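First, one chain by itself: the form predicted alone, in C-alpha cells.
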Amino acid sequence: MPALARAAMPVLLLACCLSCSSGGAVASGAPDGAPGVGDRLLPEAGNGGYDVSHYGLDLSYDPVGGRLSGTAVVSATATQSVSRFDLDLSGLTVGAVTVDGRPAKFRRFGTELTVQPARQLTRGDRFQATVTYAGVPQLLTDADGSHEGWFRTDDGALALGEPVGSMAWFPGNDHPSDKAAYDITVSVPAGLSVVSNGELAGTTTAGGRTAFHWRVTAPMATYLATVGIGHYDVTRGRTRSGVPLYEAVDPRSDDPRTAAAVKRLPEILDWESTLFGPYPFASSGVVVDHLPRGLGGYALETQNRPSFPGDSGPPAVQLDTLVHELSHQWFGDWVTPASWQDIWLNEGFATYAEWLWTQHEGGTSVDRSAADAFAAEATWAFPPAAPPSAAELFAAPVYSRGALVLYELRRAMGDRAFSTLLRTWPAAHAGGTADTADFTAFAQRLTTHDLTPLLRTWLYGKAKPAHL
C-alpha cells in the first residue's frame, strides 16, 4: 500500500455485522480453537486451532443486483484438538456447512462463523470445511476510517482486503500468519472479465455466463487475495528477464501518466530483481479499475498482480506508487509479516525502494529523501515496530521511519553487507512469514558491527534522535 494513502481519514470502528443465523446450537466442553489469533492490533483477526493449506472458491456474481453466491472449501490441518473452530466472515448468509462431507452445526456472531463438526478433530487431522453462502457483500470501515472489502463498480466489482477485508467475500482464517494456496473460480455475465491472483487456468462459457478459473500455487495471505470484475483491456507480455505479465486495465483509465507508468512495469520489475533477488512468483502484472468516488484511492500489493483503483480523481497509477507496490512482492507478499505490528517490514522496505528508484531516475537522492523524512514531524509519532492501535497501522512512522531504519542500517553495515541483506532477506523466509525479531537477528548475522544501539534508537526508540 502506498505511503500515507489512508492515514488522513477520521478514526472509526471496524464495521461489524451482528446478524446471527444458526445451523444448530454449538456445544462446549472440549478444547476449542480461539476466535482470533491474539494479534496485538487486531486481536479478533484470524482464528486458532487450525492451519489452512488451500482455499477452493467457486463463486457467481451478478453485477446488476450486487449478489455474490458460491461455495468455499477450506482445506486445513488441526493444530490442536478442537470440538469447534471459527472462520472469519462478515455479512453474507450461510446456507450450510459441512466438515469432511458431514453436516456441521454452526452459528454466527459478528464476523465469526463458529463451526461444530460432527466429530471432534484431534491434532494433526486434515479436514475440509465447506461453506455455502450468498448475499450482497459489504464494505468494511477500518479503524483509520478507510474502506476495504468488496467494492461495487458500475460494471462489476473489485475486492481489496488489507488488513481484514477478505472476510467480506469468503470465509477463512483472515490473518497474515496463515498463508495458503488458492483456486478462485468466478462466474459472471458473458462479456465481462474476471482477473485475480496467480495464473489463469481456464475459462468456460455456457448459458450466457463465463467462468474464469485462477490458480494460486505460491502461499498467499488472505489480505493479498483479489478479484476484479468488469470490462478490461488485457495485455500480455514478458519482462526482459522472462517474467510473464498479465495487465488488466479499465478502458476508461485514459490518463497518459497511467499508460506511461504501466508501460515501465517490465523495466521496474527487472530493476528490483537486481536489488532484491529473483522475482518470486510465476507472473506479474496489474489490475487498474475505477471505483465510486470517495471509496478507493489507494493502491494495494495484491499478490503477483497489484491493484490500482481510481475513484474519478487522481491517475490510477503513478510511477512511484508502481515501484512501491511491485517491491511489496518481495517484502510483504513473499515474506509476509507474522503479525500486524510487523507491517513496517512491508512498508518501510517499499518506501525505501521508492527512494532508491527516485535516485536511480536521476531525481532526489536517497540521502535527501532520508533527510526529508527525518525532518517531518509525523515521522516521530511512534516507533515503527509499535503502532499504538489499528488506527495507526498505515501511519507515517510505519512508512518513513521504517525506511529510515533501513537507511541507518546501510550506513552502519556498509553498502556490501546491506546489499546482501536486501537480496537474501526475502529468500531466507521464502513463501513464509517473519517478524521484527527475525529481521533484526538476520541483519546482525551479516555484520560484525553491533546493531543494538542503532535498533534501540531508530526502530524501538520513542524520542527523535538529535540528528540523522
Ligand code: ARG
Contents of the next structure:
Amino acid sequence: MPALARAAMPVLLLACCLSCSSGGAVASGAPDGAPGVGDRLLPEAGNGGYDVSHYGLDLSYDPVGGRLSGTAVVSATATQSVSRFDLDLSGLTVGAVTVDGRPAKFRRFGTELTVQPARQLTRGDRFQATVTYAGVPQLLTDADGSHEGWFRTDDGALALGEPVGSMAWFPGNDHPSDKAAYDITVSVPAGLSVVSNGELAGTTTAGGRTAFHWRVTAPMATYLATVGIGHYDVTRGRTRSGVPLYEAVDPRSDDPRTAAAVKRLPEILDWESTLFGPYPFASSGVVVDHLPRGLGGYALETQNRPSFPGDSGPPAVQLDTLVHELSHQWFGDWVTPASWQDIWLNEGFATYAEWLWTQHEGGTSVDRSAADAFAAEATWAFPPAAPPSAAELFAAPVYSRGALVLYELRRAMGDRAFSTLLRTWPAAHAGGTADTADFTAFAQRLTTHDLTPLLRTWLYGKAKPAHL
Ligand code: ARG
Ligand code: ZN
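Output the form predicted together with the ligand next; the form predicted alone has already been displayed.
Complete assembly follows, chain above in first position.
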C-alpha cells in the first residue's frame, strides 16, 4: 500500500545493474526496478519500482521433512516503468513465475529474485506476480547475531522476521515502507494447527490435511508477518471493550507464570487503549511456542498476535514483555517506521509503555526507571535516531534512550500535551508509515515550548547530557 505522504525512495540503478548483469534476460527499454529501497542500514531490503497491495500465500508444510511449498501471489502497482523488478527471497527453489498469468523469466542472485515479465510494466500498471516455490526454509542470522526467519520446532515451525526474516518463507517487498493486506493459507497434516496474523477466515480438511486460512485486512509490514505451526491450546475470548482474542499457546509452556501473564492480556490491552487510543486492529491474542534449545529467538510484535518463542529457562511470556509487545501494536504495527533508522519510534515507545505499566502496577516509578536508564552506560553508545549499523538496530540506546526522549518530552510539554501525543500519534498515521522528522514535527505542533534544543540533546546528540 502506498506509504502515506512519503516521497519516493532513492533508486539504486547502479546496484541493480550489477546484480542483474550475469547474463540471461535482455532488458527492453525501461530500466530495472532497484534491488533495495535505499534503506541506510539495510540497503538491499525491499525493492524499487512497485508497491504491493496484497500478498496471497497458499502454502503447504510438512513438519517431518521441514518442507514448505506453494505459491505467493503478489498484487502490486508499478511506481515507475520497469522491464524487470526484484522480490526478496532467501533460500528455497523457485519453480515458476508468472506475471498476470503469462510466464516470466526470472533469476536468483543472493536474496534477490529478479523477474522479467513478458511485457514491460508502465508506471501505474497494476499487476500480479505469482511465484511457485518449495524447499526447506532457512534460519537467517542477523547483523546482531540473532536468528530470524523460519524456526523449525519439534512439532512444526514458527516464523519471525524483524528486520528481514520474512524473505525466508515468502517472496516480497521486504521493507517496512511497503505495507499490504494478506491472505495466508497454510495446509498441515490433520491434527496440527496453524496460527497467523489477522483473523481466521476458515479451515478445510481433506485428504488427511487441514488448511487454515488467515486474513489480514489492515495494512501490515512484512517483518510483522508470522505463522505458527504445531500443537496449540487455543483460547478464544474478548477484552472488556470487545476486542476478539485468539490465543495459541504451546501446551508445553506449562510455567504457571506464562498462563498468569496471558490471562492479563485483555486488561493490558484495554489499559493501553486508554493511553494510546482505541486498539487499531480487529483482533488480538498471542502465539506462544517452543523453539529448539539455544536458538534464542526474540519476542516479536507480530501484528494482531505477538509471538513469544520460549526456549529453556524463564517463562515463555513475561508480563513486562507482554506489555511491551502489545504496545507495539500501536507503535510499530499501526504506525510503522518508514525506514530502519526510525526504529526508536517502535522500541522507545514500547520501553516507555513498560515504565508506565510498572508504575501503574505499584512498582518502580517512571522517574526511577528513567534515572536507571540514564545511569546505565549502554544507553549512551549512540543517539537513538542514528543507529550506526544494522547490528545496533536493537541495541540499548534504541530502547532506553528512545524512552528517555519521550520522558524528556513529557517534562517539556507537560502531562496534558504529552498524553495527547501518546493518543494521537498512532492515529495520525493510521495504518501507514512515519519517520523521525514526522514525529518531531508532530510533537512540536502540540506545544508552544521550542523542542529543538531538547531533541538536539536527547534524540540526535552523541554526548550524554550532564543530568536528567
Ligand atoms: N521488536 C522486538 C522487540 O523488541 C525485537 C526484535 C529483535 N530483532 C533482532 N533481530 N534482534 O520487541
Ligand atoms: Zn520492542
